[in-house]
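Just one chain is shown here, as structure tokens, and it is the form predicted alone.
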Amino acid sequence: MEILGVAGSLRRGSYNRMLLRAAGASLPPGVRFTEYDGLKAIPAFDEDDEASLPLSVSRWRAAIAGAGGILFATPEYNSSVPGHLKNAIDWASRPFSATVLRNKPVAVIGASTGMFGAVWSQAETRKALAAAGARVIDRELAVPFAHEAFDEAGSLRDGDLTLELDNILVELLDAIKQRVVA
């Protein structure tokens, strides 16, 4: 079983993306995590290139396609979704007939310096994912204070935090079971 982990954020030292791997950590033995690296590739959405698919953009949805479920860990731009994220899922989820989301089991979380912890881009993507077709886990994790939410291994300050990743995780491989079994 393997999850495909996807930060919003583009830096390096991004705090999504040390929540994802926090996220990696936490898994159960035989779950493989895998982190995409390849937003910043994609080119903006363009139905005149749907004929001919960039090659950033036929790697996204091998990607997608490959997994069992997606892991998504998106910051705040403008009280919404990073430009990027909503970019790259456009380009995943057409043409709709075919997507590589549909039924993709999916959970979103997230992360900021401020005190509410991306809470509205986390539902702006799952709104986006569930119109992509993907099977959205209706939950969030708020992390906020993100720059002092992490200790120096990458983990969780927060025991609470730390419990709610947890069961987020358990929620997103149990959807991706059921979607094997089906």
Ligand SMILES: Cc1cc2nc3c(=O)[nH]c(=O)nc-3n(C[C@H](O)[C@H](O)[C@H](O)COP(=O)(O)O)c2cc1C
The other form holds:
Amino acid sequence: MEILGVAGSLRRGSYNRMLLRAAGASLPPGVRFTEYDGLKAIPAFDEDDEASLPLSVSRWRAAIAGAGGILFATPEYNSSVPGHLKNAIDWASRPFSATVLRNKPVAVIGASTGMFGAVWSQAETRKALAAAGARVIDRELAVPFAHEAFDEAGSLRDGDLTLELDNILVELLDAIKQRVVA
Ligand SMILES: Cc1cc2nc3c(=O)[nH]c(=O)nc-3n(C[C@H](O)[C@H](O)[C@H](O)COP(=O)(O)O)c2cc1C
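Mind giving me the form predicted together with the ligand, seeing as the form predicted alone was just shown?
Everything in the complex follows now, all chains and molecules, and the chain you saw is the first one.
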């Protein structure tokens, strides 16, 4: 079983990438965790480009298609989803009749340096994924004050957040298993 990890931040020192890695480290043996690294290369969505798909988009769609489920960790930009992440979801949602996101189990978590932990961005990411037909786990993990949230080993310091992260991963894995059985 493979989970694709997608960080909604492109910067090298991203706290959301740290959160994603903390999640990957908590997965049980036998679950492969792959971090997607190609978001920055995806061009702005343009219907005119759909006839001759950019390679970066084909690669993105193939990564989604090949994964059992996806874990997004997103920051919040101006109370909303970072533009490049929404753009990547838009590309993945097409064509609507055959989107690779259809029934794909997905979970969304997030971190911000503010006090709310990117909750609005997470909610909007979930909304866009649901509109695209994904099977969205109805849970959030809001990591506030992200610059203080991780220890030297990259683990979340807060026990409640760690527990909530584990619960989300269990639910995501269950949704993937149910889909395989169905
Ligand atoms: C353009 C921009 C807009 C931001 N808007 C918000 C915001 O609305 N709410 C918030 O909590 N943090 C906001 N922040 C601060 C981010 O939480 C902070 O930069 C965080 O570290 C980004 O995640 P990353 O570490 O994964 O890159 C914003 C940052 C940027 C660069």
